[in-house]
Structure formats: structure tokens, C-alpha cells
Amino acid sequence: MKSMRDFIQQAEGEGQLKRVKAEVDWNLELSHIAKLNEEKGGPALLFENVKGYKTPVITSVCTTTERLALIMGAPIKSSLVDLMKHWVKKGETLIPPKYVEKSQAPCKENIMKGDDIDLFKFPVPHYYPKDGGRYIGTAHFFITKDPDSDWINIGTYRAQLLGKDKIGTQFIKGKHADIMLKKYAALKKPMPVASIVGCDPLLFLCGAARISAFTSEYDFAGSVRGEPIEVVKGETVDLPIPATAEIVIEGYVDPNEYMEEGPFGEYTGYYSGVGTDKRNFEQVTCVTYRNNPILWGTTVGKAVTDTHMTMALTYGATLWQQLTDMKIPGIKAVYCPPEGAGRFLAIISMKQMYPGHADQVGTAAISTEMGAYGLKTVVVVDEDIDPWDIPRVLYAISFRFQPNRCQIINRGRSTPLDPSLPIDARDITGRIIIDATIPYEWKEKPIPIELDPDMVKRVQSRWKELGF
């Protein structure tokens, strides 16, 4: 798979995509159809007849594990945890991208510059009633480059359509794009950027992941694909652009210029604020796009949407990988539920090997790059509990957890989108580490009830005789 069109072909072949041929309004109607479809566990939707436009919109690409498996090249019946294991294993050997000639890059089929630039040419949805406007960047990513090195970053930050040649940015404090923008501010230079709307969906997954600083998401995506991602140079910015991208929005972000942006119906199930905020924006210098470009969007909003599935996969796998890199023994599995957007809650199953081992794992989780940003609750369970088996996790919390063994950390880095904090005080969050294990150092441990294995075999041999 190298493009969104490859995904559409494969998903349609697997019965995972539906073409919507009836006319649908980009203003609220499209997003509401997509949201209701997602709540029913429905297929990806390709809206082929958007009111006032000739080009399509695709939504709900990542809402099921089957479609995530297609994107990652894994068996279609893989579980979310299977995909996390796949992510961790495949990401061990990085493969840098490969430049191709412009003649080999479909993203260059059409080019708009100067006065010809008009982003309203594309069927950008208005998602929720109280959104500040239309959002061209929901299932997209920004490409940025560190001015001090060769580090290329791919990061997903929402982008509001602010004008025919302007889109918003939300480079949250401490995120990689924000770190880079601060460097450009010190240099008194604008930062070159490119927004990619529609591409190989794996690149979006990587852009949504919390991959470590100084590691390019292109390199990681190449490792998952098993071959280099094909890129081409931008027209007005010296950045590597995915050769098969549907829509490429090139431009610059001036660190000292701002426009009013927001609010937006975020993945927390709440609006990002009560009004607009001043944010940096991209001044567009060029737009390139494929013939009949496909705009990719996500409804975001309340869980579970493709945003939450994407974050559960990429955040959980990244946390697992970073814990593995710490060489902490005994970790069996890591699960960050989509209901928690993959970021606020982590459940870790482990085999205890020494006193304090569970505490080490819990504190390590909030000290990883992924966990240090927004992770509020860590639940550590014994190896006999699968972390994705929520009823068994609740069993462990009920019968193995003691409140006086939990750890409360009063100060940690928060996300400004966390609705459990006041809107004007979202820089710092509290954390809790719940040790739902039987302590390793106990000399007398509770004796678990286990079925007699011989009797189990006998009963199973009589199962049909017993009328089951």
C-alpha cells in the first residue's frame, strides 16, 4: 500500500468501504452521517457527491481493527494488541525515505500558486455546530524540519480553514513542531511547513504517534512498510512530500503572527474551549494536488472514532516500545484503551521478579516520552491478566488493589485539551499509579482458585452429551 487510493481498493475488496453516491452537504450533514456510521461500527465512507463540489471526501478510515490491520499490512483478523505487537516488532529497524522525480509523483498533477491559491476549492467539512469554522486538517499532518539538524517531523495538529490561503495550526507546547518553531523564532525566520491531506494512511498513523524526538516518522513508516516511503521535494519549501499525497498545502508559519482559531469538537468529547484563541497560522505559498483529489477527514468528537482507534494503537505501541527500550524485564503487554484516546489511561501486564518491580514499571510508564505527556492513570496487573480484558482488569482492581498502595503524583505535563481541568489551567495534571498486583514480597500470598485439569478434560469430553 502506497496511497489512499490503494487503501480504498483494498478496503472495498474486503467489504470495509462504502461509496455514498447521494448528495451530501459538507456543512454538518457529512460529519453527522460519518459519526452515526462510526457508532454502529460501520465501514469507511467515500462521499462521492458532496454538495457544490466535484471531488470526494473519505471518513471513518481507522474506526475498526480490520481497517487498521489493512493499513499496517497485518492479518485482517488481528486484534488491537496484535497490531501493537506488530508495530513494536516492525519498528526495530528504521528505513529512510526515498526521493523520486516530480514526473513520478502524482501529488504534482495540479499546482496552484499566487493569486490562484484557493483552499475553498476543496470540500472541507464543518463538523460540529459550535466549531469555529471548517477544518481542512483533521486526518492530516504537518511536515516540519529542525533548523539545527536533518530531523524531519511529521505531526498531526488540527488545521482550521481561515482563508483561501491561510490555515490554522495548533502546535501544542512542547510538541515537536512547537520545539522547532521556537528555534525559528530565535533565528527570526518563518518556519517552512507542508500540510498533507490524504495519503498512505500509515503516514497519518505515524504522525499521530508519539515517536521520539530526532526520529523521523518517515523512517518509522518505512520500517513498518518494509520499504522506503517515496517522497518528492516541495515546490516552495525544502521539505520531503509524500509522492502519492492527495492534497499538499505548502507555506510558512511566522512565529510572531497570529489569527483567531477555534473552538473545535475534540477527541475528548468536548469543545477545545469556549471561544477563539490566538494561534500561529500557515501562510500558504503553494497547493499541489492529484486529479480528482480525495479529502480525508475524521469526525473526532466523542469516543470511539478513528481518532481514538488511531491513538490507542500508536500511543499504546509507542509506550510499549519505549518501555522495552528501557530494558525493564517482565513486561508482558501494554494496552491503552481507545475509550481513553490511547493517552489518558494505560494498563500494563507484567511478571513480577523482585520487590518494587510493579512500582518501577508504573513510574517508568509516566517517565517515557509518550507517558510524560497527558498520561493520568497507570494500572499495573499481574501476568495472568490480559490488559485488554477489561472485566479481568476490574477483577484485579477489586481483589488485588489497595488504595494505600497507589501512588499519587501531583504534578505532570498535561494536554491543553483535557476537559477534567479548568480551561485556563491545563498545563499541569495529576497522575495515579494503581498497583493491582499481588505484592511480590508477600511471604503468604492469597491462594488462587483453579479448576482441576483432569476434571476439565473430562467435562469437555462430555460437553455435547450434557446438551451444550
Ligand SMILES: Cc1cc2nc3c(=O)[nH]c(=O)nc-3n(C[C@H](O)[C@H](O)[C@H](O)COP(=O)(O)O)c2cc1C
Given for the second form:
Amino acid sequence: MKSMRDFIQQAEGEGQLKRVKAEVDWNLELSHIAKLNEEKGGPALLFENVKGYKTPVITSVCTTTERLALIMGAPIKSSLVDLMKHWVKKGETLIPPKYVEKSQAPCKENIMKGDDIDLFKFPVPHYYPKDGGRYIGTAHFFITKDPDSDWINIGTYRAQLLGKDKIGTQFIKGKHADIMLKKYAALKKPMPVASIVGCDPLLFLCGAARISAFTSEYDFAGSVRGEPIEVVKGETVDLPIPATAEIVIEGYVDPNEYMEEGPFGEYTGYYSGVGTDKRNFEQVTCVTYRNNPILWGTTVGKAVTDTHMTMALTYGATLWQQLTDMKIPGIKAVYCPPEGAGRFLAIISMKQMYPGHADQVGTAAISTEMGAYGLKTVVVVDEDIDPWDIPRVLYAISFRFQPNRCQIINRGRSTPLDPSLPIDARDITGRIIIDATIPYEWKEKPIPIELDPDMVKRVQSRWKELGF
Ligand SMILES: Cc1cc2nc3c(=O)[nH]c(=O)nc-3n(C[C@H](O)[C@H](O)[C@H](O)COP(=O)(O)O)c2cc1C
Ligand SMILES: [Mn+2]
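Return the structure block for the form predicted together with the ligand; the form predicted alone was the one displayed.
And the full complex, kicking off with our chain again.
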């Protein structure tokens, strides 16, 4: 799979995509269809007839594990955890992208520059009634370059359509584009950026993943694909652009200029307000796009839909990967439920090998780069419990957990999106580690009740006779 068009073809072949031919309004109607469809675990939707526009919009690409598997090139019946394992494995190698000639890059089929630039030419959806406007960048990402090194970052940060040549950004503090922007500010230079709307969906997954600083998401994506991602030079920015991208918005972000952005219906199911942090914007210098460009959007909003599945895979896999990198023995599986957007709650199963081992795993999880940001609740369970088997996790919390053994951490890095904190005090969060394992050091462990195996066989053989 190299492009959104490859995805559409494959998803259609698997019965995972539906074309919507009826006319649909970009203003709320399209997003509401997508959201209600996603709540039912429905197919990816290709809206071919958006009111007032000639070009299509695709949504709901990542809503089901089947489609996430297609995107990752994994067996279609994979579970979320299988996909996370696949992700962790692929992270062990990195394959840098490869430049192709502009003539070989479909993203250059059409070019708008100067006064011709007009982002209103694209069917940009308005998602929720209380949103601040239309959002061109939801299932998209910004490409940026570190001014001090060769590090190229791909990061998904929402983008609001603020004018025909301006898009609002929200680089949350400490995100890689924010770190880079601060370096450009120190150099008194604007930061060149390219926003990609529609492309090989794997690149969006990587943009949404918390891949470590100094590692390019492109190199990770190359590893998943087993070959380099094909890129092409920008027209006005010296950045690698995915050659098959649908819409490429080149420009720069001036670290000292701001516009009002938001609010937007976030994945927590709530708004996080306007004006809590100043927002930079991209001043557009060039737009390139394929013929009949496919604008890709995701509905975000209340769990569990498209974005939550994306985050459960990418955030959960990143946590697992970073715990693996710490080389702690005994970790069996990591699961970050989509209900917690893959980031607020982590459940880890492990084989205990020494006293304090479960505590080590719990504190390690909140100390990873991933877990140190926003993870609030860690549940550690023994190896006989699969962390995705929530009834069994609740069993462990009920019968193996002691509140006296939980650990409360008072301060840690938070996300400004967490609605459980007051809107003006969201920088710092508390955390809890719930050790729901049977303590390793106990000499006398609870005696499990077992059935007599011979009697089980006898009863089973008489099952019908007993009238069942
Ligand atoms: C649909 C979607 C929208 C997102 N919007 C934002 C956003 O507006 N700002 C932000 O900082 N992170 C946002 N994120 C989370 C980032 O994509 C994520 O933290 C990622 O790790 C950022 O890339 P980086 O690690 O290279 O900084 C969003 C994620 C998704 C899936
Ligand atoms: Mn990054």
C-alpha cells in the first residue's frame, strides 16, 4: 500500500468501504453521518458528492481493527493486541525514505501559488455545532525539520481553516513540532512546514503515534512497509513530502504570530476551551494536489470511534515498545483501552520474578516517554490475566488488589485536553498505580479453588443425561 487510493481499493475489496453517492453537506451533515456510522463500527465512507464541491471526502478509515490491519499490512483478522505486537516488532528496524523525481510524484499534478491559493476550493468539513469553524486537518499531519539536525518529524496536530491561505495549528507544549518551533524562535526564523491531507494511511498512524524524539516517523513507516516511503521535495519548503499525497499545504509558522483557533470537539468528548494557550498558524506559500484530490477527515469527538481506535493502537504500541526498550523482564502484554483513548489508562500483565517486580513495572510505565505524558492509571495484573480481558481485569482488581498497596503520584506531565482537571490548571496531573497482582513475596498465597479433573470428565460425559 502506497497511497490512500491503494487503501480504498483494498478496503473496497474486503467490504470495508462504502461510497456515499447521495449529496451531503460539508456543514455538519457529513461528520454526523460519519460519527453515527463509526458508532456502529461501520465501513470507511467515501463521500463522492459533497454539496458545492466536485471532489470527495473520506472518513472513518481507522475505525475497525480490520482496517487498521489492512493499513499495517497485517492479517485482516488481527486483534488490536496482535497489531500492537506487530508495531513493536517493526519498530526494531528503521528504513529512511527515498526521494523520487517530481515527474513521478502524483502530488504535483496541480499546483496553486501566490494569489491563486485558496483552501476553500476543498470540501472542508465542519464537524460539531460548537466547533470554532471548519477543520481541514484532522486525519492529517505536519512535516517539520529540526533546525539543529536532520531529524524530520511527522506529527498529527489539528488544523483549522482560518482563511484562504491560513490554517490554525495547535502544537501542544512539548510535542515535537512545538520543540522545533521554539528552536526556530531562538534563531528568529519562521519554521517551514507542510501539512498533508490524505496519503498512505500508515503515515497518519505514525503522525498520531508517540514515536520518540529524534526518530523520524518516516523511517518507522518504512520499516512497517518493508521498503522506503517515496518522498519528493516541496515547491517552496525543503521538506520531504509523500509522493502520493492527495493535498499538500506548504508554508511556514511564525513563532511570534498568533490567531484565534478552536474550539474543536476533542477525543475526550469535551471541548478544552479557547484562549487557554495562544495558537500559531501556518501561512500558506503553495498548495499541491492530485487530480480529484481525496480530502481525509476523522471525526474525533466522543469515544469510541475512529480516533480512539487510532490512538489505542499507536499509543498502546508505543508504551509497549518503550517498556520493551527498558528491558524489564517478564512483561507479557500491554493494553491501553480505546475507551481511554489509548493514553489515560494502561493495563499491563506480567510474570513476577522477584519482590518489587510489579512495582517496577508500574513505575516504569509512567516513566516512559509515552506514559510520562498524561497516563493517569496503571493497572498491573499477573500473567494469567490478559490485559484486554476487562472482566478478568476487574476480577483481579476485586480479589487481588489492596488499596493500601496502591501508589499515588502527586505530580506529572498532563495534557491540556484532560477534562478531569480544571480548565485553567491542566499542566500537572496525579497518577495511580494499581498493583492487582498477588504479591510475589507472600509465603502463603491464596489457595485457588480447583475442580477435580476426573469428576469434571465424568460430569461432562453425563451432561446430556443430566438434562442440559
Ligand atoms: C485526530 C488526532 C488529532 C490530534 N490533534 C492534536 C493537536 O491538535 N495537537 C497536538 O499537540 N496533538 C494532537 N494529537 C496527538 C498527536 O498527534 C500525538 O501526540 C503525536 O505524538 C504528535 O507527534 P510528535 O510525537 O511527533 O509530536 C492528535 C492526534 C490525533 C489522532
Ligand atoms: Mn515525533
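Values in this document were obtained by computation on a predicted structure and should not be read as measured data. Only the largest set of C-alpha atoms that superpose within 1.5 Å between the two forms is called the rigid core. Only residues modelled in both forms are compared. Positions refer to the first chain, counted from 1.
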- Item | Core-superposed comparison between these two forms, K457 Cα displacement 2 Å or beyond | yes
- Stretches of at least 3 consecutive residues with Cα shifts of 2 angstroms or more throughout between these two forms, after core superposition, read in sequence order as 274-278, 449-468
